[in-house]
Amino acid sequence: MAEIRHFLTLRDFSPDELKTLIQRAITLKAAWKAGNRDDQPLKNQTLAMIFEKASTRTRVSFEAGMTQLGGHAMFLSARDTQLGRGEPIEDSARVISSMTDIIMIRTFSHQTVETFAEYSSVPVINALTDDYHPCQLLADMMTYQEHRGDIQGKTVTYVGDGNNMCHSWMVAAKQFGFHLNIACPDAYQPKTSLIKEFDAHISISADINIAAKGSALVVTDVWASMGQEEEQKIREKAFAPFQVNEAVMALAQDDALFMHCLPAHREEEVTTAVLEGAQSVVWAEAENRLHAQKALLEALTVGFVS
């Protein structure tokens, strides 16, 4: 029996595997755009989608992706399952994995997906936790590859909270071979353990102008993530100097791109002029969640396809 592989962070795949995955995603996208509907490698397979957090892009992309691959996606909310009534994660993992072929989980604690994967008999995908959002980075890397080519050796600037997106960009810096500048208030830096782990691949600054200078890509995220709404006013004050606007983008390279995982709060973390501007690739980035995750689903169930 083949070893079960999970995708909980970008660390779970080697750099070469990640590059293969991105290229496969681009191939799958091109085939779909060309009208090829016959290739269905996941025919008769079922994806269990467990959601403990609200979602737009994650649910639509995974559900549509399974359909396009010939499989079926099953939506499971905590409100409608025994997980929401306190059933141990270990028990749910054993049962759900015995009836499905692959599982994705969008939840709060990263420990939840780690425990679920430990007891699951099928691959488990982290579709977002409080610590990481690796599926978003697959779409982001795919988008950069499509628009500018290989990101290796480039400088990327992440602006904002040291949250799950920031953590994922830190892992990506090592796996894809670029340098990450992080611009954030001192009180909102990423986890200390990750700063130590990725020290050779990152630089942290409390000055957005220093961080953005000469960057090939500028990325940001909302100032208050899900579950932090009560901190909105406090965060607005702390992050006010960290808005990505046209002046910030002017400090980056002339052909620099702008990305945002969405949803965006216009005129907060990013101005409408930048979000809708010529350097923005946020809509392509959002669509690429679909195709990057199709490649991921295929890799975990069927195997990597060159």
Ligand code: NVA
Contents of the next structure:
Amino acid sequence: MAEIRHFLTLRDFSPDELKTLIQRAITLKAAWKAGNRDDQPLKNQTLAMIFEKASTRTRVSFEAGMTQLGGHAMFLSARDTQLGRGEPIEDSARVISSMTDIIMIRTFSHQTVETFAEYSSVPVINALTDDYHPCQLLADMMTYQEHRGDIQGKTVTYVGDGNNMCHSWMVAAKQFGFHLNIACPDAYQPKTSLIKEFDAHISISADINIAAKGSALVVTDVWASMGQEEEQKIREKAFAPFQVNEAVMALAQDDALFMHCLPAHREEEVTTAVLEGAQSVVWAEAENRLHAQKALLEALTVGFVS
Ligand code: CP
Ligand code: NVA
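Taking the form predicted alone as the starting point, write out the structure of the form predicted in complex with this ligand.
Zooming out: every chain and molecule, the one shown earlier first.
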């Protein structure tokens, strides 16, 4: 039997595999929009979707994606399963994977998805942990490709918390061959181990103006992530100088794009003018979660399609 592939971070696929996957997502998008709905590579297959945190885009895109691929998606909230009552991850992974074909998990600790994958007999997808959100980067890379072509050799600026999104952009910088400028308060830098790992691909500055200069793409994320709600007020203070506004966008290249994984907090990490402005591609970016994850589901079950 072929080795099971998981998708826990962008490191799990080679740069060539990632390129193939983005191209496939673009093809699947075009086919679906052209009305070609007969191709159902995941017919009769079931995706288990385990959510320990809230979601709009991730749930809708995975669920619709499975329908479009001919399969079925099963929503499992931790609250309503035995996982929420303390059944060990190892046991849950063995049981759920014995009845389904592929599993998606959104949770807190990254260790949880690693343990789940270790005990699962089917592919496991990380749909966001406190440390990484690799599915979002698939959509982001696809969106850049659609609007501006190859991102290789470009400079991207990430503004904000050194969190799961920032970490995912760091891995993407290496895998897709771009340079990542990170603008963040000193107290909210990404993990030290990741700064070391991606040293050759990133620059970190506490000055948003330095980080945004000459950039081809400016991205940001919320100041307080899921699970950090009680830090909102402290973070609002720390991140006040790190708002993406028109002055920041003016420092980037004239044709720079703006991305945000959403949900966005207008007038906090980004102004309404930028979010709704001509350089923003956030709605295409959100829609592309669907197309990119269809390519991902296909790659992990049927194999990569070029
Ligand atoms: N960007 C993203 O993952 O959105 P949701 O939290 O709505 O799934
Ligand atoms: N950093 C955010 C991303 C949401 C998609 C969070 O973890 O809440």
